[in-house]
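Quick heads-up: it's one chain on its own, the form predicted alone, in structure tokens.
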Amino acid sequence: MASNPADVMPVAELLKDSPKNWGKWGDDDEVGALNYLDAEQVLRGARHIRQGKVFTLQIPVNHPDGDPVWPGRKEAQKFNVMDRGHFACNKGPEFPGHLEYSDDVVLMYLQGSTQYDALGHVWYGDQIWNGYDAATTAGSMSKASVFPIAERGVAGRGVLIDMARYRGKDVLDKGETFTHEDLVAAAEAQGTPIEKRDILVIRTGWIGSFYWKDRDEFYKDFLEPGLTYSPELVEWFNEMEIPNFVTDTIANEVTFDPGTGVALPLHCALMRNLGVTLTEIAELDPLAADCAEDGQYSFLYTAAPLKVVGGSGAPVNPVVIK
């Protein structure tokens, strides 16, 4: 990463020849590559239910040891607003039959847990996904928010690619990168080659390490491991018609491109330009351990983020069924 952001090339220059899927599904489209997940793809995913095992991929919210969030965001805060204490002090409401109850609220970033990005979440050049004006994000996103994704839902064949285990590690190193070719090699080594329109679930071990690493160590010189940009990687995602990829990192890709220093170029190349949906901060260690034990790395992947109108993202608890 360059020491001065002004010395880094603009992402528009880096991606000037990058392909776009704008208009591919119509001028009004707001879900992008999720259009690839038609009924046939849902049924293809369902055929990979073989054992009846169920895994949920959301990290805990308001964990006693804290929640991993992007630097600068605050962790979720939960407050009781009604509990036994209110009734013990005669401060609770009275109901016929004298029932009592608890109630609480959570204050959190919509992207402060396992979550889906809206396609309009990141942009450059004053345009978001599908060519909508970036001004449509002002106040609340009126185009390409998370709401259309939430209404549609996500279901298809998912494939776990365990990059950490493939490289013989519990967790990839800070800033460690891999390419689409590495994904292909790891999947083939697991005996489950990546197929067209697969939902890619990529484990690095990073989020799992948050719960056993020292907090300062986790955030120091913040640089997550992950996929790294190349024109060939973008073209591979496009040709493979990948609708969605899921990672156990906070931002789905290596934080700064090691060659150029550009921050999060794949958010722009894949999400803004191709309409690929990004899912971040997934808990993948239990699923990965089970896949390593039984050798089944494919499954039905399903998810539906919260229906937040105008949201730039929303929490989600994906469900995987093997």
Ligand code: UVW
Second form
Amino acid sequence: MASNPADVMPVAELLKDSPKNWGKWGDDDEVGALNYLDAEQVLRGARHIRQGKVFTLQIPVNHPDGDPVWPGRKEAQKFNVMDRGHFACNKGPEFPGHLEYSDDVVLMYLQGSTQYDALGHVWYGDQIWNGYDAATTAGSMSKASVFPIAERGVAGRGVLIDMARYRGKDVLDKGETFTHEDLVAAAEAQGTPIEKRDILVIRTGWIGSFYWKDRDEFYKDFLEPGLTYSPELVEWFNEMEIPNFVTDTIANEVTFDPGTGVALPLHCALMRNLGVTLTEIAELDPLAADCAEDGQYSFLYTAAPLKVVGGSGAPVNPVVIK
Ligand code: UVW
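Moving from the form predicted alone, what structure would you give for the form predicted in complex with the ligand?
Once more the chain from above appears, this time first in line as the rest of the complex follows.
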């Protein structure tokens, strides 16, 4: 974390001239740039199904080696509350026909696995996406929660951008940054230029490294690699009409802006101001290995987070079909 947060400029100042798409899709909008994914975009994505290969992008919940979470959050806890033992001791409920069953309860942060952030999840200056009052987040989000995203679903052309492989690494370094120009260059090097309205699936190798790195090393001085803020990057996302970007990091961007020390400015500039949806903690290593092998980096990307009413985010298992 920044040594002294009081010394860091307010994000409102950093973004004072940053563009906003508030009102662009109406005063009641809650899904923002996902509006770009119309029927034409779904069909464009479907045209990239060429081999019938299917990949799921959620990390396991309750992995025996633990689950990666933002510092301060707790890993998912799964409790079995009914199993064969209950029936062996005559403690299970009796059903006509004597069937038996198991039951589990999971206690987890909604942002504690691969997840969609609600557009209202992060804000500054007392206003969330579309200008709604930040007070609408009190208790349960009554505006720009994850629910409208979940009801709508996400489908379109996805492009994997393998930044780690592009830089000749298994995993990017702590705090290693890249820009929209790097995304464009990496995609071109892969032979699949980024097109307008693409869903960007960006691999850094970071989440994969959670499972083989020492835990203390993974979390020490928590500083993920990722995209870094610049006014040009924000303009590029807006002009390219990027609806959604997906990364294999916990927070989708370099944790602290290297220039100012501001935490997570892209959550503010892209999500709060432009309505771009963020998908975090994706498992991208198997998909990336396959793309490197067959050279097909574009696909149909589909996802629908859980329909949590008022949720600030929700777990998701995106499906990619090549
Ligand atoms: C925070 O809420 C801090 O980050 P994320 O969007 O990664 O959940």
